[in-house]
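Have a look below at one chain only, the form predicted on its own, in structure tokens format.
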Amino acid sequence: MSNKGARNLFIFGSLFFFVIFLAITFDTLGKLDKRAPEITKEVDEGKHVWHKYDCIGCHTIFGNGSYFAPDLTKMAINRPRSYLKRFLMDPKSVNANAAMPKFGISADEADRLIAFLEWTSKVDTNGWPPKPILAVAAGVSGPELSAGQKIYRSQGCSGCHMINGIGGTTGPELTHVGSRRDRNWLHEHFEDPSKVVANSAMPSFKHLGDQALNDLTDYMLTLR
């Protein structure tokens, strides 16, 4: 190839890929606004609370922050407001072993921070954060899940509870719960947690129906 041909190939090739780059950029920018819900005044105020207490110093959100504590991008998906509010205002009232200190967050600040976390949970993050790669070890994923395991996974129970070292720590560990609790206690706890555990922050799952609660109870009883 002559020098002129090589020069033309470089110039026109560069222009071609530059045009493709512009087209991809334009297409991406056109979709960005559709990937996130509207930012309300309450959400904006919640972000100020997030910065006031330097939450990012321990937690990550959208992949940014520190890794001393759980990622909070999708934290609000499977946790009711009442649970989150209690935890934010006094972590140890929900979990005596919580590492998070009591910052003195007011009820109003907690409401605004929860609004911000609810907003982040609705943002299309293309599957981020990823599910634990060792989920199979916890017995909550795989090709042959029991009915109870499927419910455990679909309800996001691992966000608060740990099984075989996999899951959250805001709720009690369930690795050997089947040897500690009987069927009646477990079923009643799923229906109305506060009835059997005073001041329980866990929401009721009575809306799932008796069959689903029986299946979930069966799964818990296998954990010994």
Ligand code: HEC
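Next, report the structure of the form predicted together with the ligand; the form predicted on its own has already been given.
Chain only, nothing else included.
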């Protein structure tokens, strides 16, 4: 091939691929809005707050950003609103060991951020983040679960609490909670955490009903 031939191949070949790329981009842009919920004024304002505090400087969202803190794409599914609001405004008031700093986020700003995170949690991301396959596999063949254990799983308690190394770190570890707390305390705490622990950031589970709370309490008491 002559130099001129190679040069022309480079120029026209590149243009060719760029045109294809533009065409697919055009198609994609037409499809994006259908794959996500509507963007309300509050969601847009939340995105502004997101940029203002440079959340991407520590977190990822849709898996892109920094790898210093957890991905926030689906965070609004895994945590109740009241808890998120408390955490955003003052992380250390929820968890004394929190590594996230207090930025001075106002109550208004926190509400908007949560609306923004609720929006991202509903975007169709082609199944990302994937369900942890090893955990799913263990659940299928694992031992029979007690009634309390089932509720513990279905209510997402492990998002905030750790038992035997599995679960979140924002709430206290529950591996030995049964030796710390008694039946009355636990039951009352489930009904209304802030009645027992001043300023508790844990959501109330009163709506589950007495039977479920008793089962949960039984389970907690086995953790010694």
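These figures come from a predicted structure and were not determined experimentally. Rigid core: the largest C-alpha set superposing within 1.5 Å between the two forms. Numbering follows the first chain given and starts at 1.
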After core superposition, I'd like to know whether Q211 moves between these two forms (criterion: C-alpha shift of 2 angstroms or more).
no
Verify the C-alpha shift of N199 between these two forms: is it 2 Å or more after superposing the core?
no
Any chance the CA of D71 moves 2 angstroms or more between these two forms, core superposed?
yes
Core-referenced Cα shift (Å), I20, between these two forms
18.3
